[in-house]
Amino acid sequence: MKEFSSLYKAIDETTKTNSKLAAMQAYFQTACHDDAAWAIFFLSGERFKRLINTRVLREWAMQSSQTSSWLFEESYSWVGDLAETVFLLVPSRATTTEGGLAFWVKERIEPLRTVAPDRVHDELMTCWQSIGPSERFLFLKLVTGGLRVGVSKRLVIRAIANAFQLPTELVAHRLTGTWLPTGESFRALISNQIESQLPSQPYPFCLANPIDVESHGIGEANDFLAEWKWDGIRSQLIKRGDQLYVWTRGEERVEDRYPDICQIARQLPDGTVLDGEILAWRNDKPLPFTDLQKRLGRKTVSPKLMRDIPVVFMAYDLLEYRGRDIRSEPLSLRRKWLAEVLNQAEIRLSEPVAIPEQSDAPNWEQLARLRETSRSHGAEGLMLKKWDSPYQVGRVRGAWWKWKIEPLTIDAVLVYAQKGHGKRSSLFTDYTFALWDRDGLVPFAKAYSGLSDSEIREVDAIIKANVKEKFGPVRGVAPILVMELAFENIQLSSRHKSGFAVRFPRILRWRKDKLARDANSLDDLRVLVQAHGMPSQS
């Protein structure tokens, strides 16, 4: 536990990628295999769902620190993070921590999930008096499910590959799918032996980069496959050993959510792996992403739900052909074989498994005009993939690009604010925005990103000086700050007070030149729906 706490501290105290990489590499080379396996689990962004009710944790903290409820709430409001508030208030006699990360996870932290309510206080105190000062904060973050580490999974993969002189592609593949945080799994991960592949194991996904230069700066237009960029659930469909598996990019198996796709996909030949996107689909156009979420959230999908929200697996790529990994082959050949596989299975383009439409535009001017029609097709823009590119691991520049259309924008008034987490736990960084409806402001979207660090500090000072109301950690703010918000799409929604739902809202810029009365209205949103919106959601 002490070693992982030191690693967490080393990562948290630097913004340099090479320093983070070196710290992880050194840790994996020296940690026992059980501890290293759990470290991968947490560093990769996995975490426990909250093991203890926050009310119980607050009660324990107030009782242990002899702090009144009002003083605890004021402290929490100032600090902005529950784990850090408890860490600062509750005293401990322990000076050192016995046991590694795996011991603490299996013997102390996970068992809290099943402790009887009347025993939680005692169990928490037993843990607290057994853990040293540098590990207490980490312990609370693990217990509350609030641990966030400033590294990407790809960087974790690089650290493991460097530590044990393995190809990064091999490590990435072994960590994809069902990987359990055990010493045995870690030993298999770093093994030099080339093992046979598990039938259900997917491949690491290849990701695209946004175009940040003029499109013609990346090559000739006819060097690329151009197809619509859809907003769905990126997935791999696997047929091996006469069994079918569907994995999302979030490494979750979802065959049970999409039996209509699986019914058709069973016709695929053995040894086939398709990369694509699951979309809610009707009349040759995608339905809103919120409709697709209704399918994703169900363990059992009724015939009625399948009729109401039909889906399609839009197959972009073929990764395995007749049992052979073909990711190193050029895209042109992979797409040719993809068409052959679907033809062999007698799968028609109108069925729940299909190949997306591709553009034959010969130059950038025509592609640019096509891109401008994206919203009329329910798309976010274009995907551009070099015909000669292999299927790579992660986000590698130069081969795949996403050329998204400009976002929709509107000026809105900040009306509520809440403090952030981690390094921003003392600053108001989570904002709710409203638009005018007759003479009042109606909240319609939340946004958490888009301001610079200096702007966040400036906005934080204004919020603190203009708080009107308190709702737990949320503050009602006088309507004086106007921001231009950007979002990908908009639709009517009966589930939102404003009557609208927007996709991926974020702050584009702070409109210091505008007063609250100059912000947009809900009528302006209605105009955007008529011009660019998706169908309404229930």
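The model shown is predicted, which means the values in this text are computed figures rather than measured ones. Residue numbers count along the first chain shown, from 1. The term rigid core refers to the maximal set of C-alpha atoms that superpose within 1.5 Å between the two forms. What changes on going to the form predicted together with the partner chain:
- In the core-superposed comparison between these two forms, residue 464 has its Cα shifted by at least 2 Å.
- With the core superposed, residue 416 shows a C-alpha displacement of at least 2 Å between these two forms.
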Given for the second form:
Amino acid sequence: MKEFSSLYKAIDETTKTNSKLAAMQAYFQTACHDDAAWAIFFLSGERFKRLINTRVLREWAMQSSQTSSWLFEESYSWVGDLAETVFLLVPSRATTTEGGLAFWVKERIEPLRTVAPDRVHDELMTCWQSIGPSERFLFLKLVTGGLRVGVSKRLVIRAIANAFQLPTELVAHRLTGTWLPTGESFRALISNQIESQLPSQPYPFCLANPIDVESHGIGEANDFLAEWKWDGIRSQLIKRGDQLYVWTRGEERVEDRYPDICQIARQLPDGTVLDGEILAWRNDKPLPFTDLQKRLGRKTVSPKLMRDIPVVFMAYDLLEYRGRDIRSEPLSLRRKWLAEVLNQAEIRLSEPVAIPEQSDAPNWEQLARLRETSRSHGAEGLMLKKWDSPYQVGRVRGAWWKWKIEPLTIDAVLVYAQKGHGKRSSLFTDYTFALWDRDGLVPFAKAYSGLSDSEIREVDAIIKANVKEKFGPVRGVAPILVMELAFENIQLSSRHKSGFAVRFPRILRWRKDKLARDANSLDDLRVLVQAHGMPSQS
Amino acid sequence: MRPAGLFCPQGDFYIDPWRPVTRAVITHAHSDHARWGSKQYLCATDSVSLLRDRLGTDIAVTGLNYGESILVGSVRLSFHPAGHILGSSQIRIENAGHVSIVTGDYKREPDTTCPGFEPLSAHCLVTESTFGLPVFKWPDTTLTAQDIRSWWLDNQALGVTSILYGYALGKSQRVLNMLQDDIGPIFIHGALHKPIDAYRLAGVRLPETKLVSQAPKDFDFSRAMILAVPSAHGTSWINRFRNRSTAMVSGWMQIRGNRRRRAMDRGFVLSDHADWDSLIRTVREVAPEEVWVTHGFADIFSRHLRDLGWNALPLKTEFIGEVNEDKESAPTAAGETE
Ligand SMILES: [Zn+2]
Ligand SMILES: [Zn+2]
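Structure of the form predicted together with the partner chain, given the form predicted alone:
What follows is the entire complex, opening with the chain shown before.
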């Protein structure tokens, strides 16, 4: 526990990637295998669901620190993080912690899940009195399921690869799919024998970098395959040993959610792995992402739901062909074989974008013009993939680019604010924006990100000096701040008070030059939606 | 209370007024307490030169030794150590047997650069509450000193310059004495020069320091400790130190969000203000009939005192909007609230 806690602290305290990498590398070299396995689990962003009800945790903290409930709430509202508030308030006499991370997870933390309600306080206290000051915060973060470590999975993989002198790709591959945090798994992970893989194992996904072709030359248009950039669920479809597996990029197995896709995919030849996107689809066009979302949460899928929201697998790459890993082959060859494989099953191929006036080779101007029509195709822009590139692991520059369309923008008025969490716990950083309507300002979107740190402080000061009313942690703010917001997408929606559902709202810039009365209206938003022809939400 | 600040009618003077007045009694030389423009200033002897540094050498200022009292109008006034910074004082006012104490900023932790807080008893207490929230509990000062020293040693081992940010007046001198110069050379940012000099003139012994600007060209700073003001962080001034580790020393560093927001490598918890337990302990020791809470979490701390059975109320200050939360922006602006 001590070692992992120091690692967590070292990562938390520095902003430098190299220091994080070095700290993890040193940890993996010295940690015992059981602990290291759990460390990988938490460092890769896996979490327990909350083991203890927050209400119970609060009650315990108030009792054991003799803090009245209003004072606890004031403290929490100022600190902005429940685990940290409890950590700062509840005293303990323990000076050191016995036992490693695996011991604490299995013997102390996981059992809390099943403790009888009247015993929870006692069990928490037992833990608390046997855990040293440096480990207490981590303990609470684990118990509340709120542990977030500032490293990417890719960095964790690099640290393990460096620590045991293994190829990064091998470590990435071994970590993909279901990976159980046991000493056994860790030994398999760092073994230098190349093992045969599990049939269900997917490959690590290749990711694209964003690009703006106008400003950054990336080569000849001709060298790239241009496809629509779909807004679906990135997935791998695996057919091995006569079994079908569907993995999402979030590393979830989802066969049971898409029986309609599985039915068709069974026709695929054995030893096939496809990379592609799951999309809700009707009449040769994708349905809005919000429709697809209705199928995401369902483990059991009714025939009615399948009729209402049909889905397809849109294939764009082939990773395994006739049982052979072909990722090192160029895209041109992989696409040729992909077409061949898809001949045997009615799976949709993500076609290259068609250029109407194509004479021989596409050029950037034509592609730019096509990109402008993305919204009418239900796409977010273009994907550009180099014809001669292998299929790489993670976000490697140069081979895959995403060229997204400009977001839709509108000027809106800040009307409510709330304090942020974690890094920004004492500042107002969560804002609700409104647009004008006949009766005044109507809230329509929440946005958190987009301002610089100094702007956030400036806005925070203005909010504090212009609070009109309080609703719990929310402050009603006088209408004086105008910001330009950007969206990926806007749809008409009967479920929202404003009549609109917005996707990925973010702050583009603070319009200090504008007064509240200069902000846009709901009518302007309606015009924007109509101009871009987005389908309405049911 | 008056628009210009805390006023004593029997003595016709203000304490730490925020607007120009005829007679200003000053608890200490921080800028949120010692403001420009008053006709006469009265403060503790050790504060006089600090006040001149801040407000100009031409101000009319009188110093009074700790414990000495004078009659102002019908009241007897005296200064007593508050332990906050050099010259910081509690102000004791006695009028017809009724005693009031204004703590100014204070702390109860040890500090080798100024005399420690002297507990007094009074009928009426005006207390600060900069850290008047139970989440603020200071760690042992000697442990913090060890942490800072081992951070410096670790940096030396890596050949990395240590840059430590702290408030110019009070905090930096206290830290200087915790560091000592046995580990390596200590350099200072220009803004620290005057206050450090003033401490030395007042007889406080501090380790040797040099100005960064006086270092020879191409000087190797890799073993050095650089003390600087928080506002230097993120400016081109620190670019001269190629490999560096940065840290902030402040009571606000107790909160993880504050540490992370500053994008520094380390945050050390060390404050010149009283923490939650000390605030309560002090009220108990003074045992007043009424408590007025100001400067900080006034609403929260006074409400808690009422829960404990004290007759306590917040003292409204000049700030508008959400008074308590205005203090929150302090750590992002100037570092420590003064
Ligand atoms: Zn102050
Ligand atoms: Zn002060």
